[in-house]
Amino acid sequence: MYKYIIKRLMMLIPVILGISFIVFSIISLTPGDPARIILGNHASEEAVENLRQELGLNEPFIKRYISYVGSSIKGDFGSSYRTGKPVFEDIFGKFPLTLKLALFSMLLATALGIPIGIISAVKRYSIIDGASMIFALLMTSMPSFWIGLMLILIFSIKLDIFPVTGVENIKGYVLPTITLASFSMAIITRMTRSTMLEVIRQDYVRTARAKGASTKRIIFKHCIRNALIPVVTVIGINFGILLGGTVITETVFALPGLGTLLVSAIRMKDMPIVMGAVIFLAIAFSIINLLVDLIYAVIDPRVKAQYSR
């Protein structure tokens, strides 16, 4: 098990290098001069040129990339062009909000999606099954910004239950959490239903029924653990996506999270922030995938035996 974990962590190195090169190339080759953006359109050419020299923007592309990688290995990811603060000081100042939103949303989506999917599979072709599948289809079809605006209109403006913006207290997290959880919950519901239907048709389930086992025992003792592996994969992928994809929800609810910081940095061509945020999210996503693989071993002893070998 430990060798497997170390091997997966070592595989992060080429992944991070590849991601950093792609992002560095895109930011470098897109139109726009960071020095001009920082100083404004009314700054003199001499001032812009001096700033470009100070930031190292006049160096060749490969030299700048190698210099960036070398500094990053030493733990120096640079400072923001816009604020002048170290990169990870800005990132860690915004990340807790995004992490809370992603965590609350995934907990809500999992707590609702898995039971609804199980009930739909057990009561296949019933009214409950049809209603849950229609609801899941609607949630996957509606864009998150529209759901967020409708929630604000109903629960903030009309009913005045939750605040429109801000997260000063727990009530401020309710509407953004529901907005983010809607799509993930629909995906988890459909995946749980699909995998449960496959498991229910297996021979060992029919054997358990023939021996007189109750439906409750069959579902909770024999079916759920075998059906959860694809569901855990979906949960892990969606959680990783939420960490880097909350920008629309953060914009709708005016929340200062990591997504908002990243979009602002891209607009300003703030390369240190963009590079640092993307690398940070790539590492976080890879660690989530590793944790998902380890959860497989907890759910299915056969997977744990493979890791041991």
Partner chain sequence: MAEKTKKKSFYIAVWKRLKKNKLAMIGLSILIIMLTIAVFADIIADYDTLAIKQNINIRLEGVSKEHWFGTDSYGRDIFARIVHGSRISLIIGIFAVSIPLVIGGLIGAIAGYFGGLLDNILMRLMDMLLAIPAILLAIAIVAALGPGMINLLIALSIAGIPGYARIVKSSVITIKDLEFVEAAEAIGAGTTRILIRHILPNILGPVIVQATLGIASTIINAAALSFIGLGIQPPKPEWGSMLSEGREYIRQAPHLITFTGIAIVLTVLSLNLIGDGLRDALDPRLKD
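Quick caveat: nothing in here was measured; it's all calculated off a predicted structure. Whichever C-alpha set is largest while still superposing within 1.5 Å between the two forms counts as the rigid core. Residue numbers count along the first chain shown, from 1. Compared with the form predicted in complex with the partner chain:
Relative to the superposed core, residue 212 undergoes a C-alpha shift of no less than 2 Å between the two forms.
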Given for the second form:
Amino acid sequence: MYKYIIKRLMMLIPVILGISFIVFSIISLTPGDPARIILGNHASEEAVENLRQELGLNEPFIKRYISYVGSSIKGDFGSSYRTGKPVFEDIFGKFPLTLKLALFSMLLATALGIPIGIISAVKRYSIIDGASMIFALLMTSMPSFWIGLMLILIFSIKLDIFPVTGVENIKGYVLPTITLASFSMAIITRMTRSTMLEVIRQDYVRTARAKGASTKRIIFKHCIRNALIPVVTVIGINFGILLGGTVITETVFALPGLGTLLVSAIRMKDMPIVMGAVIFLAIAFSIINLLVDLIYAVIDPRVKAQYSR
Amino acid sequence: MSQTLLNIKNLYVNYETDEETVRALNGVNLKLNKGEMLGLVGETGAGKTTTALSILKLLPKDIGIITNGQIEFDGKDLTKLKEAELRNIRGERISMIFQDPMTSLNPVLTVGEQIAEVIELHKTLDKKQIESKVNEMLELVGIPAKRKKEFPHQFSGGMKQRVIIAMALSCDPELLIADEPTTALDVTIQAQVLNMMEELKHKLNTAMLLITHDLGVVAQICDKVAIMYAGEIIESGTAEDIFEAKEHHPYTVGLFGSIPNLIEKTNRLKPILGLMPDPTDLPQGCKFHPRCPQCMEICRKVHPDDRQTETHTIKCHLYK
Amino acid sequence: MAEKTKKKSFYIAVWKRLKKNKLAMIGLSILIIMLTIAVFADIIADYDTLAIKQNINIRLEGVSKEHWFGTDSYGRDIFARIVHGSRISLIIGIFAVSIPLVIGGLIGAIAGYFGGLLDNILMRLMDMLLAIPAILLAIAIVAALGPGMINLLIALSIAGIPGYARIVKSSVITIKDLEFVEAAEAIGAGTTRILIRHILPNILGPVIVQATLGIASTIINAAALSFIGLGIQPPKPEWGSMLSEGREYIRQAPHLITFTGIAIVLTVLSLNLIGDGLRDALDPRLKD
Amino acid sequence: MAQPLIETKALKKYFKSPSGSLHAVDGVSLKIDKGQTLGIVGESGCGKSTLGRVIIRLLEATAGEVLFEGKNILKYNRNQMRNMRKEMQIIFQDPYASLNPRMTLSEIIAEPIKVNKLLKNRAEIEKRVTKLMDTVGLAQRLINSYPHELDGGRKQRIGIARALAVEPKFIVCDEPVSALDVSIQAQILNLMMDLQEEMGLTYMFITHDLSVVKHISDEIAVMYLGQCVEKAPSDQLFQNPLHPYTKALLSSIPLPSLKNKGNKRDIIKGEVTSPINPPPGCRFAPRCPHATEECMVRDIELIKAGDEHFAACRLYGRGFDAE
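Cool, the form predicted on its own is there; where's the form predicted in complex with the partner chain?
Below, the chain from earlier opens the complete complex, with every other chain and molecule after it.
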């Protein structure tokens, strides 16, 4: 098992290198001169050239990439072009909010999605099933930012229960969390329902019935764990969607998280920040995926056997 | 005189969906005495599995419907029982083994847990007693007790089927229904499992309904045989009646003629022509008549009755 | 001689099953309406005078006979903007799905059919792209290229490639191991023939379902990018940027965001309904 | 002696697996004369299907030779091999999976004709398809049906027609009747035997069903874990099985008759051992009641134990007598 975890962590290295290379090339090879953007349109050609020299922008692309990788291995991700502050500081200042938002949303999405999915499958074709499926369908069809706006309109402006923006207290997280969770919750609900229906048809469920087990026992003891196996994968994938979604949600609620930092850095061609933020998010996503795979092993003994091989 | 344990009378079962109605059982009559081994033989779609599932009322919910008939078990009509009452019979008095050992065990529970479950459900034993019963059952089917902590995927097909048999027998049921228990197994493993089942039968005196398409398996271990076609028992009797008597239903004759003979050299087989009838649109009269080499005028119109001589019953107009 | 059975296409059977699905038919009707609106947008509402031209005198007006959905902060007719916005959204939805579908599909098919080193290289590359959440990747690309319709299309297409490559690859792998593909090899059919004549028709169904659902999510993503200011820029009547503008007047004029939002939801919902219905119709087993 | 139509020499096929090299076919040498049927029998995992696929090069062999009319086809390049496809065909086990679900019956049967450009003219192709359908007993009205609309027996007939479309000399039949009910199975077996007589076909008939293999084969090879352990003319193998595995296999068959009821059968204990990196020696030794240490030292070759009767067992051929 430990071997497997170490192997997976080692596999992260080429992935991170690849991602950093892709992002680096996207930003470097497209038009737009960071030095010009930093200094503004009125700066002299000479000043821009000096800055380019200083930032190392005149070096060939590959050389720049290699030196970036070299220094980031040593823990130096460079400094923001704009503020001059080290990238790490900026990211660590903003990341907690984003992470909290993503985790709260994941929690909400699973805590509601899985039970609703199970109930829908068990009470198939009932009113509860119909209602939750229509609800889930609507949730997947609404853009999260629009849900956010509607929530603000109803709960902040009309009812004045939650703040429009700001996360000074826990109340401030409520609307952003719902906004961010809505899509994933719908997906998890639907997935849970369909795998549950699949599992209920399995031969071993019939075996359990032939043993004389009650429906309740069959569902809790035989079905849920088996049904969760594919759902866990979906949760992992959704975490990626959630991390990406924070960019949008933070914009809707004007929250100072990693997402807003990233968007503004991209606009300013603030390369070190963009690189840092994307790599950070990708690492977070990869680690979550690793965790998901480990949870997998806990639920499914067959997978566990594969890992310990 | 042996006592009747199971008596199925005039059983009709339909599978009803929005699009069609499949007439799976069309008046099945079947009797099984205590401690007896009955082989129920037929080809795909004959209604063997449906018969088994109706006994335990495990037919697919809302689709499989018993439209007529009784299933008397130890004098009680199972079709009239409530779900809770049936649960007390399932696993305790009547057990069932399914065809595919690969999918019949829950992949996320250890085999020990799965055997223990059936004991827990029906017996009031403490944890220790259950453990020792699990050990005893595993040893009985030839698996070392220490393997109870393993998961199904760690067992081979033959071993899984042994686990399933152990599970089915752990409450000493009066009736064991085995649906193609060895079909998915290799022939040498099948021989092992069949031998074991025969030994257990002598040890435990459990009655058994063995469902199979393989006349060879039936010949090896069954006392009585019933042959199904299109949802009916078309011939039944003792093993001698089926394998050695002169008079047979033409379908039975066709079935034997289709099996390549291992002892004598035959040039060509004598198969039954044509195909199984469509169960949503069964023929009038005798359901076998479109394929029957001895079809008469009456066969097309009138459904034949059983002709009974002592133990041997044939449903055919040829015999009056 | 008895009458020959007619050749019934597989897709006719699918259509027959789909027709029985009420929700899918509702979805299809909504989509047809949306498409009609998009095609005849210029006839329904004049682009220059209603959707673009600013008119300070009538800003932020509510619902009225002249302006069915009210007017925005520049006095433009929201109904007209939504009508013309449908064009943008549907075009982006369709193109930003078909382009990555073809590229990703090709990558997936090649990786799935040939396996080995080529598969390894291609799929590792796809895995890397997948390690960045799609929307982030799209954001990075569109930001680097600069805003605009074409750039948005490129960004969404690149971000979509790895997903389709995976789907196609896994379907190809399941089909490729079936005996009828072996049979085609045994009769001497070449690789191209096997891929096109034997494998492709068999993976088309699930791929169509994915594409339909993909158009739905792409429309949402495109709107999201425009919403955060990285996609299509005002004054073009794009739904996401309209919502972004409306957000500032959420207190005074909530109708700015409601109607535009409903337009997005209806379009996306219709595609989701059709996608779900197609999935059931293609694989009737799933339903029971 | 006449040249055999098909001959394999020390044919091997190893697969890579996470836990080592899987020896699916491990040194098999066989011969099939023209117009004859060689039955290959064995339990699941013995490599019989892999053997069939390696012989017609659906899988590439790891080592060894396959001679077709004396020429080693494993050395053939792409084009030569494409020509060979007209000489050898295969019929599959699963009548559902072996037919493309998106093609009609006539398209499936016409496909080999089109691929090999045997006929150009559409009318000619259609005529040929019609004729093939007649040959295998498919009613003309089914010509535009899709596989899922047909039953297993008819599907298998399509598979046979497809194989016959290129007029091959040799057909590998990989469990062609295993998925069928016994009454349909008999129809298909009769059809295959009729076709063989009419067209002079040569079959390699792979199956796990001993009664089927006896019925259809002239000669039978028994396989165990990738190796051929015994080979003999059909009747001889059943009357006088030599290898302990063959004996166990034969005594395991439940016969549909009451004559042997109650007789104790010798049943072998244990299960097939792993085909991954098998240790040297007789593969059957771990389960064999006669095994000695000597059996585990080195691989045992097929030894002539009688007229045309070969067995790979230490008990035969070197002065040992069978029991």
